[in-house]
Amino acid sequence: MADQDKKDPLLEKRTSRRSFLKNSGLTVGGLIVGGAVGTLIGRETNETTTTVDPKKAPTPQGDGKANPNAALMFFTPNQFDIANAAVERIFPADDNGPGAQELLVAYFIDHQLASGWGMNAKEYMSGPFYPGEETQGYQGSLNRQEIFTVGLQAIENHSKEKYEKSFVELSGEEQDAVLTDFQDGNVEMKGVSSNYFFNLLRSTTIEGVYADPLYGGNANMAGWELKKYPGHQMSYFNMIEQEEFEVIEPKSLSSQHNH
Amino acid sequence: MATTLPKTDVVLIGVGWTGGILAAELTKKGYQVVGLERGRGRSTSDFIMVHDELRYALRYDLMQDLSKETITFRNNDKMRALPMRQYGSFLLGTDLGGSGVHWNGQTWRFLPYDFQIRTMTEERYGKDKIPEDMMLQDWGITYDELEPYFDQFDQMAGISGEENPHGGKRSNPYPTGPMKHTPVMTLFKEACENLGYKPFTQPSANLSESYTNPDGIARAACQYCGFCERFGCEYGAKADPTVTVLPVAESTGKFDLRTHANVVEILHEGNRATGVRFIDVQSGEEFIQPAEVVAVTSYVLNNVRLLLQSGIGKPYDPKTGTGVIGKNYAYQNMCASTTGFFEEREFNVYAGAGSLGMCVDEFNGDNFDHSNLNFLHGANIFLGQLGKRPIQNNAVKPDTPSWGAKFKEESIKYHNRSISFNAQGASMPFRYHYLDLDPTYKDAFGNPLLRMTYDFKEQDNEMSKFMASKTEEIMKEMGASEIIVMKEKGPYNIVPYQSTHNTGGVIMGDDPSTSALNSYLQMWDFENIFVPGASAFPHNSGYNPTGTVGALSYRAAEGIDLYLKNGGSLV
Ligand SMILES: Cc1cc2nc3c(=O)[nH]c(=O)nc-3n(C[C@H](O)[C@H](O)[C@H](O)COP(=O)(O)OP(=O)(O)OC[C@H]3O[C@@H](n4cnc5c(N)ncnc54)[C@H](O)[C@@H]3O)c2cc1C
Ligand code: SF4
């Protein structure tokens, strides 16, 4: 079957959205009220992303359930789409395999914040705080939760003080572009420098990228798979030696709990 | 309000490598050894899910928690000190069997020339050659007198090595054989002859085969894995204290070992100390525990903390250089960092051992002429293959940006196509770099933080220099179409992961005015009190640290021993 003989889901699915809101009683005059259900519904419809819905990528199990691990714990959806759209230029999906996006960094990086290392629960963080060189490493007092509701809000102010659009409208070049403001620090931001953000952000997501996928990033072990690596492996003892170089199916610690 | 125990022989604080060997020697001597250690007790079925780079790597799993305790740091005495509030140049262990549960396993033997360096620098190039500030000072024990307690370190752990060309003189060879060579290896051990050096395998206590060791201990081979370093063994391959020493201290029956006992003071009446004093972090409540010898085993930097905590011993004083406690504050010069892009082979890179690899010693201690050099010592020169996780590893080529489409292809073409190693420079101890209590920072009990004062000198540069030179001709030997160098040191920067080789501050001599312990780890001035650990390193060799500070343990294992049975000062 040729590819424009397939139903393009996206549009298949903003024709039954329009209609459904059409007859939800959720907008007044094509405009969408209903509180914060109603801009969900409105938010999605407006979308115009054209890269792959996360959330439609199955599950690791491969059983084509939708991914129950796909949700947010941290993040508004907001937040979200800022984020899923920025990790995306830091790892974006090329010959070589998937990008950010398919592998779930995005969610990877909500579990993760929702977690006790968002909170930066095993690191001092009592005062007093003084700025302190950089050999002296991070002395602010936001911890990474704070630091990433404060850093996406930046990207977003600063795409539309530079583009006047948000962030999830701008182009590749121009996502491209606010990121690089970020990383040279470049954007004023309270609390945290916007390099210090732009670093945090750069290697979450290669963690999201490489991580085992029992946090919820590196879909399908398919991160791994770029880098022909194999994950969770009991023993290299037989092969440790060895001239060729090989290619060993990856396998995830499910496997290791699951056997 | 504190509940006072039944006294016992000795009381160990922390029970990690340096106490697992007190335990284990003193207990079956016949003492009464209680154990205190802060964190949890540790087993091999504690890493059945152990294969986690994120978890264990970069979420320190197996860390201290920095939350209740940390260090604070400056680069000079000119700087305010703040504190380390995340990990980054190096990582602090807790639990049952303490770093010795995560570390890689690279085991030396510190060399002659390092136990009488003062000695042996001056007779060779003279007393001006070492700069003024630079507080070099001999050990006062030699390698020879050493050597027995080397050796029951390596029969205990089992280490697996082969003769090392350049090392001191062993009464055994090492219990097993070395360790398997990886492609990688051979490469790297091949140009090393071509260059005229005398490769050898890296000395490991990963075990290279099954080994039962004199006190009846069976481990199984190392799998070579690749989750080592920073990861617990779950085959209990890598020589661990908690496979090791601590069974035998448990099986003598004479070993009380309890978790979750923070210990937070030496309790002293004149220059005797009584015992300590700790807290069941658990239940909150307040012990203390007499003891006839107390035994300060709870690493480096608590073990200066302790003492300076608890008023013993004489804190050292930089402006006027007298004083001990905190004195010769020194790490690693971890150098010359190289690596080499090898486009037309790939590698099995993601399989190693955390002391899989090849060095050369040419270039280490006292081993070349330093006549012209404006360093002294020098490094072991390492290419381990430890097993290159994915999240740590994304070497790409110079002027590559750090993300982006570039980056993701480098970074992916080059995971199996890229060689690093580097070199493993002494430290030396200098006047201004030591360890004093910080005047702001408290820990959860309330107690200061550590404070840390410590920088790269031009010493250190000096070598890092000379050092790539060496590494970059070895990596173009090897056949690297593009090779990356570190030459420059810039200053210490506490955020880059360097080393858990922090060493001095409770340092070891033969003169009570600059040393804190005599040559059987035994305080000078309270003689029932032993502190051994890398602390009692005057300056850090060219070599990880923990065989010297096994030897070390067994040392202060004896001398225990001989001050339970005759008292007074053993030297
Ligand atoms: C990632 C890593 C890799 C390493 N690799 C190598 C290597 O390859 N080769 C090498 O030679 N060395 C290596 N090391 C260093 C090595 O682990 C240490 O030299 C060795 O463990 C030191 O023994 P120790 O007994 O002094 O301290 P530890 O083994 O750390 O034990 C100290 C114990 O004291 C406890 N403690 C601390 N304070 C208190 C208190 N107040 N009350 C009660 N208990 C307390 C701690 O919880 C801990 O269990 C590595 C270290 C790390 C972190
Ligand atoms: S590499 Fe070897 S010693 Fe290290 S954890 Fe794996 S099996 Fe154990």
Second form
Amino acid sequence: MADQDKKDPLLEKRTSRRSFLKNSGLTVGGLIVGGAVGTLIGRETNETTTTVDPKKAPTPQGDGKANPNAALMFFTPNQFDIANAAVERIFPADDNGPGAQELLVAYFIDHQLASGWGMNAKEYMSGPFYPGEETQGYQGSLNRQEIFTVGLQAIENHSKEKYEKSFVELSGEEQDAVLTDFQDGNVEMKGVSSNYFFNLLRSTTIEGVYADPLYGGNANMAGWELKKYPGHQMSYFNMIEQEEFEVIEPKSLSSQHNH
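The structure above corresponds to the form predicted in complex with its partner chain; please provide the structure of the form predicted alone.
Next up is only this chain, free of partner chains and other molecules.
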């Protein structure tokens, strides 16, 4: 664990994780600015980010049964380990709640990549390909599956070039430094900029934290618990006349089949 008593004065100015959670609806997809990625939403830690054993992964609905979502559909085991370590640095666990690993965010990303979204199935992907304006977004030929394949390999390669170790073997501080290089666009990648890949990884990480557990992430609806979001309620009819605020236990889409 990092020494919490030794505080960098620059870190004092960074947005806390609590503030981030309150405002994340406005910042999803935006560009992170600042220093180490792992501290941008609150917690400073130099722990090495390790991966969660899929067999021991929590079930999204919290019913104690085996979790069918903890199964890979696109990633190789090595790609999953890199992604799982990276998302935890972007959304780390702290005193406010679980991090991306416990929330199974890497599985969410894996399942999205295995879908039509990962193949850009509903988007025009034919040439010609020319560099676009900043407001036009990505204009290249790679689909999201290819971008993640190239990007995760680039994370691994950059880790070995920078520290002579695999990304999953690095300390938290070293992992942050690698991801910050991607955030700043300082890593050469074929077909896409490292900055674009980092922003795509970050946005899908946040989506995995808050999406319905049906899609693989937000295990036990713990991401919703962080924001006191009630999830998918069938009705609020019995509360219409209530004057006092009531905390509602969240429900996921999968719970609706019981009604």
